[in-house]
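The chain below stands alone and is given as structure tokens, in the form predicted alone.
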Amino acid sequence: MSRDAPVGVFDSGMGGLAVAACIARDLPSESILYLGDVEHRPFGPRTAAEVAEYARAAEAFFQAQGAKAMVIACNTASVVADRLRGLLPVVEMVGPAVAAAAELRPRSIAVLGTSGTVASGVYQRALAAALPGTPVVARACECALRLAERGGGDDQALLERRLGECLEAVVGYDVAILACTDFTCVRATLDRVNAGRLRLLDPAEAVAAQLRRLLEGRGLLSASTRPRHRFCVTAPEPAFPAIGRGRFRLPVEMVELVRTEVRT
């Protein structure tokens, strides 16, 4: 496998663009296949065998086109990575999240997330085994997240007042874990809603710290002077190249119409 191949990155919609610019940023000699699957969005309140079969897809669609790894940039389809058909070699969200949140060391832990990534009890699994003892509560914030994509759309308003009540829901602890990259969306408005009184954890800069630990044990980690770029959907998404080029600064210049093969 050649090492410029891309790396292929993996969400429901948008919010997976905070971990491509990660990736860019913290790896700029890495290509990024950026797949967004517009079609079958928003994950959260599917069911788990659903979302398997979405990133199996997105997984045969990556090894198609000749990545050379996975990064599964959504919480909710990390938690069935575990489905996966092992084509490519993965990076997922959660791991990397917990490992980040037990450097930190705090009394009591929040996960903030979709329904399904809730529900699953992966973080709440994952953080008990890495943090015995510590008090660890997960919340779903299905109708936040579902504004925060579109960075709130025309109603500001109402977007603050749904991640209050995200965060009014764990007050008193002291770290929260973003379980879902569409926070990152709106992370200027979550951080004055928060206003201090939590500490905010997102996973993609850990998420980028760990591609590059895999890629390069697998002595695949790119010399590229010249990295490319591709940016594809399954559904039309009118928004994506001005939030792709404006809030995370991504060379977006087309995004393409793709088809991924899903058996559900």
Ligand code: DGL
The other form holds:
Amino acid sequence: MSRDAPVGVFDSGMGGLAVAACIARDLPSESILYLGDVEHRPFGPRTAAEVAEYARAAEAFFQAQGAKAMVIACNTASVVADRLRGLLPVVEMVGPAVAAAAELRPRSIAVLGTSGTVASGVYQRALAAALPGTPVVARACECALRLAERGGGDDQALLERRLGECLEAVVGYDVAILACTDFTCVRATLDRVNAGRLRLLDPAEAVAAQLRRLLEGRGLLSASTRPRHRFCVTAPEPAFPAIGRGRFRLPVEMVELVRTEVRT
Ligand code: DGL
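Now that you have shown the form predicted alone, what about the form predicted in complex with ligand DGL?
After this comes the whole thing, all chains and molecules, with the earlier chain placed first.
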């Protein structure tokens, strides 16, 4: 495997661009092959078996494209990471997020994510193991996330109301893990609505750091001075270039339409 092979970054849509942006910033020699499975989003309300199949199809896609590792930049797919085929070394969201949360020494902790992420109980179990005795609550935020996944929509007041509902449900908790990458598409609004009440933890940086450790450990860290990024989607998403470039400062020049082999 070549050290200059790309890192595959997988999400259901555009939220994973937040993780891709962290990788581009913290590991600037790495080439990124981004895959947004727009055809099958949202993942949140789907069954674990469906999401696992989309993740396996992404894994096979990355392998066929010559990727050296896979980053699951999606919490809903991360909670089924144990169902991948093991074709590539994998970095998922939950482990790094929980480790980063533990470093904050929280008095209590909330997990805000999709219904699939919350229902899996994966975060709750990992937090109970890492922070025994610390109160944990997990809350599904589907309504807010449906707006967030496209950058918030046109109705700013509605977005603020929906985000406010998510936060109200966990008010009084100390730290909230943003356990859905789509929150990052509306982070400025979320911060305004939160107004400093909870410490919000975006796991993206911790995920990039975990990727560095994984690549270093396998002698796969690139030293390239000319990384090449590709951005792919499984169905058209007109907002992708604007969000990629504007919100995440990624060099999205072209978005490729690709197919993944999903077995139904
Ligand atoms: N962005 C994904 C996550 O981090 C999932 C959003 C969705 O497709 O429901 O959970």
